[in-house]
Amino acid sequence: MGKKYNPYDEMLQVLDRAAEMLNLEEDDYIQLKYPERELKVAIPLRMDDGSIKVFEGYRVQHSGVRGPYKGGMRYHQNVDLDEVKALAAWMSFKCAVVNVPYGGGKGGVTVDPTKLSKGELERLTRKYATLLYPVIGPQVDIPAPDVNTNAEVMGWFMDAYSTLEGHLSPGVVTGKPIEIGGSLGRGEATGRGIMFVTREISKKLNFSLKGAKVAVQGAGNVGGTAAKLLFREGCQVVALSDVSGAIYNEEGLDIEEIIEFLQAERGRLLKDYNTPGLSRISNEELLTLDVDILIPAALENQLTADISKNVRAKVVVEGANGPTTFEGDKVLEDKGVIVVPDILANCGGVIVSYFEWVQNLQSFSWDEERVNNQLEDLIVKGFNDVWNTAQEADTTLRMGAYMVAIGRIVTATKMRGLA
């Protein structure tokens, strides 16, 4: 039996390698190996039938050196402490790589939200917010949506926190509904950011997005939006997947039609979609298709060493957090596959979350054009910082991104006199 996948151990391996390339002593960055705070809570929930169930929840605050902790909260049956710790650390690096003034945090509840009614989901969220109340706040720790949470959940969370504060406090979360302080452009921000970095890497590698074959794992807010925007850029999106399976058409899928179909009715999945020329393939087949660009935008631990051996894409753009294992990454590097790492590729969400937070603090709203333009400016600058660092160090974009991020965090630590 192989060693159990541990995302936090995976993060530590990349951290050590990047620190070595920066010629750092362990004392310079040892704090980054340990989250500053780990909170585990028991969430009692009265179910619709009158019974009470208890769910485990977490909030991990990895590094607050550069600003308030920032990171999403996910509801998933496989959530555990190691996953949340890794996600919190990745948030620290993600915020640093695009130079927004946040640290990294993450939260999660071990629950299958599809088995809860809407009322149960709301009560769970409000109780979770109450239990996190002592360690969150607009200047302390600002949650956001993640896997299986959305703007509606953020609205409930904000209201529970505001009730405890005794006044409206929209800045405690980002990704809220527009009507209660959310930002225009936030919903598509992560997918739009993926489109921007895919466009930038195509420029560096001298190939056109028009006609480029793309496979996207994940059809939710991140993968679906990225697929739609790349389709509009002229890409030929040949494969798309969700929890129900993957669909494939060698001639290209009509992504606009598919997204409209999925969004027309709550609970619709790709298994319900059909059109002439469509075939159904496995998740592994999608990841190993002969395409120009592969975008894993589902969950972590997808491109393992075994899967990576069969990857035929020229470029991998990581839409999800941690989709490529440490060993899988080495396989891709040896094969010459260019990987745009998660801490750069999917940072559009946290960039626009930052914009939303700024708008909340100023009580002033930006129009969508301004949001999208400033997102593009920050993410293109971040991409160029990473590209230039990787070129100078003769290393991968992943190492370049970690070198940029760790360098900024270590510098801030020293300037604050903490090391």
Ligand SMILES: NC(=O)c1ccc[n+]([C@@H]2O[C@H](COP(=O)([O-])OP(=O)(O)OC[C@H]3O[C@@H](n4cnc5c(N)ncnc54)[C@H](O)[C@@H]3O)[C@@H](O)[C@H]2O)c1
Second form
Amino acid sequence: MGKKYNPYDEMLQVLDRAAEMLNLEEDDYIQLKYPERELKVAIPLRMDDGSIKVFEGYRVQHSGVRGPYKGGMRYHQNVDLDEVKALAAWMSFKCAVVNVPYGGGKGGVTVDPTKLSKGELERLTRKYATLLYPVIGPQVDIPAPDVNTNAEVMGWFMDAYSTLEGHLSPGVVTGKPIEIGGSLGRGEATGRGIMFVTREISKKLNFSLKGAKVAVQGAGNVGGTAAKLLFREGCQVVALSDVSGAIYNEEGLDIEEIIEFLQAERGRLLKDYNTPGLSRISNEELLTLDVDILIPAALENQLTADISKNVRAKVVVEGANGPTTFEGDKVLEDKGVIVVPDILANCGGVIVSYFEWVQNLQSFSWDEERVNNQLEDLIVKGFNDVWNTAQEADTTLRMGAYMVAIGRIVTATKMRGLA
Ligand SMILES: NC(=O)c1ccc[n+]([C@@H]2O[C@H](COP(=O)([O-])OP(=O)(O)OC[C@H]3O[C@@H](n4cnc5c(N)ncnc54)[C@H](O)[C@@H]3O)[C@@H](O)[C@H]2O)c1
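Since the structure above is the form predicted alone, I would like to see how the form predicted in complex with this ligand looks, so please show that one next.
Full assembly next; the chain just shown is listed first.
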């Protein structure tokens, strides 16, 4: 049996490789190997039937060198400390790649939220916020949505924190409903960012998005939105999947109709969607389709070495965090598949979270056009920084992105005199 997948070890391997390319001494970056703070909490929850269950939750603060910790909170049955640690580190690098003034953090609760009622989910979120209260805040650590959490959950979280503070404190989380301090454009920001970087890479590689064949794994906030916006750009989205399986049509799927179907009710899945010409394929088949662009936008550890051997896409744009393993990445590199890495591709969410936080601090709101235009400016700038660094060092875009990120964090560390 192979070694168990550990996302934190995967992160460390990439970090070492990028640091070597930057000619850093280990002393220069050793502190990035250790999260600054790891908090584990036990969350007692009164269930609707009166019984009590205890769920485990985490908040990891990886690096605060460049600003307050920033990163989402995930509700999923597989959440564990190593996953949260890796996700927190990736947030530090992501914020540095696009140069927003944040460090990295991440949180999660080990729970299958589909098994909870709405009331139970709200009580769980409020208790989790209360337990994190001593270590979060608008200038300290600012959570946001991630897998299985959304604007509604952020609203409850913000309310619980504000109650403890004794005043409304919208800047403690981002991704909130618009009516209570959320930003226009935040809901679609990660998917929109993916659309922008996909457009930029298509320009660099000289192919048109119009008619380009795309497969997307994951139909949630990130995958669903990316699929929809690329569909609007004229891409032919031939496959889309979720936890219930994948759908495929070689002539292209009607993504607007599919997203409308999924969003009509909480918990709707692709297995219940049907239309003439559609066939059902496995998630593995989706990942190995003969397409121009593959967008894994569900969870980590999808493009393993075995699956990567069979990947036929020309370009992989990582919507999810950590979808490609270290070994899988080497296989893709050897095959000449261009990978736009997660820490660049999916940072539209944290960019607009930053705009939301700025609006909250100033008690001011921007219109959606301003949000989308500034998102485009920052992410395209990040893309060009990564592209140029990779070209100069004759390396992959992943290494280019890590070199940009680590370079910025190490410089800030030296300037602060923490080394
Ligand atoms: N929400 C954000 O702003 C944001 C920002 C950056 C990165 N991300 C990352 O993007 C990824 C997706 O996050 P999201 O916010 O879209 O979550 P989500 O909960 O909205 O959607 C997740 C999607 O993945 C599907 N899925 C789950 N397990 C699967 C499996 N085994 N096979 C295929 N599909 C599966 C789900 O059914 C759902 O369609 C995560 O890696 C997350 O960390 C999210």
